[in-house]
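Encoded as structure tokens, the following chain is the form predicted alone, with no partner shown.
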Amino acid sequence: MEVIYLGPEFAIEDVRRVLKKPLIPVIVSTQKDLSETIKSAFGIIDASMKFKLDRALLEKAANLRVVSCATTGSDHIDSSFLGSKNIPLHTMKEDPELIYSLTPAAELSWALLMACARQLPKALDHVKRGLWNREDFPSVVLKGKRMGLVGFGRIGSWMARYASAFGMDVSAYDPYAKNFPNHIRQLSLDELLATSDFLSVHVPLNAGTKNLISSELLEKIKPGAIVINTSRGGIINENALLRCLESGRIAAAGLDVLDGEPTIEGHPLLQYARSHENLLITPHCGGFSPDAVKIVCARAAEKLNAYIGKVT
């Protein structure tokens, strides 16, 4: 039986490690394989999050039983369809603890932090430029300064304890969190914008947080907030967030998300990037580090193997 397999070919080996026959991966990494050999598979590991698993591509799977992501988010899968099929869709969601102890996407938000903070990109091609002149790179300081959290759960609470390392005061938003530290502030989302110096978004995409972030929402936001999202991009008004920037009413955002992603080319924030120094954006790679995808990925083959002892 073939179970399609999505991702990066290093974790290959732990995939197969823990497949029980009759499973067998193979590994797709094209657009095109991957519509040929959906046709016969009877399941699919997705650990890239590349390929839009829509209803067209969905049909064409006679034989899918189950969908297991090495990722929380599954934007990407038409879940409906999956449902009406009764196939199961697995996420990294059903493993919280596993999860939890895993930090690239927070360590992520917190280096794009540090590097709008410091200026950082700037700095460095100022140096490769020959110059040296430190007086064009004023540092804002964390120490003292209110890091606003838009969700509390896995990455919010890593950031949490970050900003804290840092002196910091952290205040969150999150109606579904439970157990707040006593150290952590509860506000209301508009009270967070209001009175935040560096705002990171930790929330999932779905209906409840598309435009979360709303242009009214970030008209109200602290001037010279500096914006961080590795979330998803719907969550944050972007054609509002490039007027913020362009106004200066936003000092600086650091982003690993774009609405519309992979298809970036002609994308407005980018665009704004290419001849602007205060965004940076970088490609939805926060999760991905290798020890971390072997792990996630080991995990996601052990819930097929619970599945086809169900059915056989």
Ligand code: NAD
Second form
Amino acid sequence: MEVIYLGPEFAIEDVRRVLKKPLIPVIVSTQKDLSETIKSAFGIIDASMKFKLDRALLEKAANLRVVSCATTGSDHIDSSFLGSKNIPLHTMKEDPELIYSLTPAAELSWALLMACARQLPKALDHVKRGLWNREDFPSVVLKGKRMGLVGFGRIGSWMARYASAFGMDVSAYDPYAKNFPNHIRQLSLDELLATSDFLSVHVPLNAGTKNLISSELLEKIKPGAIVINTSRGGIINENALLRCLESGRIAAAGLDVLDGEPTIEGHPLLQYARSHENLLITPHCGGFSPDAVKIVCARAAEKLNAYIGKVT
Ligand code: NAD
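Could I have the structure of this protein in the form predicted in complex with the ligand, to go alongside the form predicted alone above?
Next comes the full complex, this chain leading.
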């Protein structure tokens, strides 16, 4: 019984390992292949979100019994059509604990924080230029400093753990989060900005969070703070952030996201980063990790096994 696998090739072995006989994964990477293979497929594992599984396509799927996404989103799938055919649609929303355990975006956020604190790219470049002068790299000690987290969900709470491990005092602003650990101080956003040595942003971009870290708020930020944003570009006012970097009000910033990405040419922050060492920008790579993709693909495949006996 064929199971269409839509996803990166590096995870196919994990899918194969998990699927029980007689299920066999078939890698499909083109729309044409998909239109053909779906006619006989028993199931679909979708880890790519690249192909629209719309009504026109799903109508061809005479033997389809189950669709399992290795993602939390499934907007690209006609779920009402699947429902009308009693074909279950599984997503990773069913696995909050597993999703919580995926740390690559939090780890990159921490890496940016450390890289800013230790001027890492500048120091690496210094040595490549044949220099060896440690006085050029005075460090900021993390221990005892305040970590301010905007958003205390999955990534925010991992950041809190990392910060605690480094002996930092952790504060957070998240009016919707429940179950704050006792050692985390809850502050208003104004207070968080005014008192944090490191500010890291971990909220979704929506109408309520667009421009959340506004120009007015940034005027109140603690002088010398380091700002990290791996969420979305529009959450921090980028013009105001640039002004803070130019004026030295904030010491450094580490960003994995830019407003308007992936079109970045001409972006004022990128222009600034090209000639200044206190702004580090990575290409929205925080959440991308084959290690994590393999884990979610295996989980998505596991769900298909439950349907083997149900085939008539
Ligand atoms: P999450 O849903 O687990 O947590 C988000 C938190 O933000 C929640 O606790 C929520 O209560 C809080 N929140 C919502 N609105 C708020 C507001 N107005 N003020 C303060 N807090 C608010 O999400 P997560 O997994 O921690 O991810 C956070 C964001 O990081 C995502 O929305 C996404 O934009 C971004 N992200 C980026 C990458 C990357 O590759 N750089 C990867 C994954 C996620």
